[in-house]
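What follows is a single chain, given as structure tokens, in the form predicted on its own.
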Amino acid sequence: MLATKILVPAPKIEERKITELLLCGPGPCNIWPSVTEALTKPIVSPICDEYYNAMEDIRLSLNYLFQTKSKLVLAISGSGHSGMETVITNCVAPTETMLIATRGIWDERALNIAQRYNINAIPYRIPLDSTFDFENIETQLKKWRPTALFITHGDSSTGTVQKLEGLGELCHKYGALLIVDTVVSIGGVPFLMDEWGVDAVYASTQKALSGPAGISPVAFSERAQEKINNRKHQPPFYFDVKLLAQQWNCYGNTRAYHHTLSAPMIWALRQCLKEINKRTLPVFWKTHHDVTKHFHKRLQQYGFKFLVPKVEDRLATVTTVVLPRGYDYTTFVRHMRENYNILIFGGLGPTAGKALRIGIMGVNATIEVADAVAEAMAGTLKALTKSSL
């Protein structure tokens, strides 16, 4: 009877054909078949036993994934950026200083977020194809005496992996917390939160965990929890770890409602972690190492050059490749997709127009996938050379 009040007609949404690709960019990658099934589990209430039982499975599995005994482990609604915003705003107050070790786009994103919350963010930049020397970091810690140091473990924009052993101890020497981004490294590269003295860490599901983007695991050390519990500032309500810890029942006595997390994302994360638990971390780390070593050997056989000069600085989950002079990166990526049904990416941030970014991780971390991508890249290199003559 209110039809005459409708000013905007209902649009007609046509079905769109979507071709499933082999996703071998820096993320997202393809997901485990079991995760696809998990996404179809029933929607449950955020205050029922089934929900809290799934969350407990996730917490215990995150203790294993991050290698921490901390009770303050949980997952944030949203992609990796939600994890980034959570750890920064809970650990560092407005006007406090955060030193940001910057070599790629994610460190620049951390700088952007920190500045939006009036944090005194100090970037310390190095060349994009290198990693940080602890001696130089110590010089910066001495100079700025920050509340926290932010650093990216594996950087998907540059294809580098940062050594972390000993960095936590160095930060604590100068009274700083160590905050680490592990979005593209967790699961594919060894990470030992407690042993390395990491105070706050976040990850996401769409990389080596082989799940859909939309939920981000985080963990906090006892040192970070003390800082959070004694804070004088209020972080965003949605990312307030004090409140989220009650919802996630981190200390075993709450089960409080905070917001309605996506049930499909809970089921998906739980299944991603179950897949890794089943394989075990040492086996999963070795798989990524061995497959990437094989992939790099194949690329060298075809004459490809790496952006990162030092082997020890190359990330096992994402490889950055420099094309010969005269090749266009966008054209190369498009040819791979249209002719081989394989999606890789060009550079991002500091590597835009300077490199290809190829991800062989998670469910795709197999010799068969590595060979398929290497052969497709070789075929594309040859095809584009011919077409340009």
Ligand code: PMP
Given for the second form:
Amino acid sequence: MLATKILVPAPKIEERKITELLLCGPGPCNIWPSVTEALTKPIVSPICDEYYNAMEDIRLSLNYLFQTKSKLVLAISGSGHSGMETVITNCVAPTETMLIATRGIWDERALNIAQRYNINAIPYRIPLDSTFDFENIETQLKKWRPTALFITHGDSSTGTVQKLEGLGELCHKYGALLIVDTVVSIGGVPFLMDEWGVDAVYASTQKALSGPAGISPVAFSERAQEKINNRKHQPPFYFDVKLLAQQWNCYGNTRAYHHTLSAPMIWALRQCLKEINKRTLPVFWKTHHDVTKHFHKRLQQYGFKFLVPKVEDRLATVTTVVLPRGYDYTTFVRHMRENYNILIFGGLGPTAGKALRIGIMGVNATIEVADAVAEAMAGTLKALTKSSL
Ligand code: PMP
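Okay, that was the form predicted on its own. Show me the form predicted together with the ligand next.
Below is the entire complex, every chain and molecule, led by the chain shown above.
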């Protein structure tokens, strides 16, 4: 007997059924069948060639996904927040200023992260159902002269998409780096990193890429790399892109061990990117645009109202809908799940109790899914009228 004193007995773990749902919230969404298969591939060690070959496929595909020629592209072990923490802490030093264009919960998270690192974080807030115009941003840049501007491209808490063309140039005019969250926009909405002058970007796998959460692509422009290479501060070890670049072999022939990246996540991300490369970005963007247009038309026919008033501000991957007075959002979401096996979400952060959030993206970006969700929503509206009004 090696251990005579077992003070904590082993709990009995019961079999639990996990129902497969049509995941039409703001993420996670369902995954490609080929990704399910990729997740079962053998585990290899971080020193194996298979690992590095897959990482190289990933880096090249991320150059395509973000539309950047940058060498510093890689993926962080962790969900979207790990990408957020990485770009902020590598690009902005403690006591430097970061201006945060704030309209949803992700910008508030960026504020929280920045404050924990003693960054002088300045939120610039606008109403949750709108997007930023560049004149106001310029006034803020002039006023604060920040090291960086943080902005969210697609906001899954509000269902808005921010125009970014020209924003990099504006930031650079005032000496600021442009940091962008593309977690729920990448792959589903046009994004051109180099063309738009974006300096640091992060994404995630569980939205339009249709993979499991747990690995987050990031990329840095030359301007951001210069800042990173000359910095005096130390970002957290786990998120230090100078060290991670050596593991990801970004500048060639380093292959240094930093941490044990999860092999299944590497296989999964590689496969998600393969699915997108195969379709091509312009086709995938158009698919999301067309399917959402159809979905919105169906919702309007059923009398649903959108949270975001301007059509051009509405995000193609996540739609926010306001229910008529007297309806309870939680009851609506539960009814959809129990009666249609469809998971949509209520609001989050500024939209909590104010909207439904419906995500039709990635593998689910089809007319069939859009129709099924619109019909289920109409059925739910009708069913709940009797009981709740
Ligand atoms: N940014 C956006 C736009 C998101 O939608 C999310 C996730 N819903 C995040 C950041 C955070 O990502 P995660 O939950 O994967 O950490």
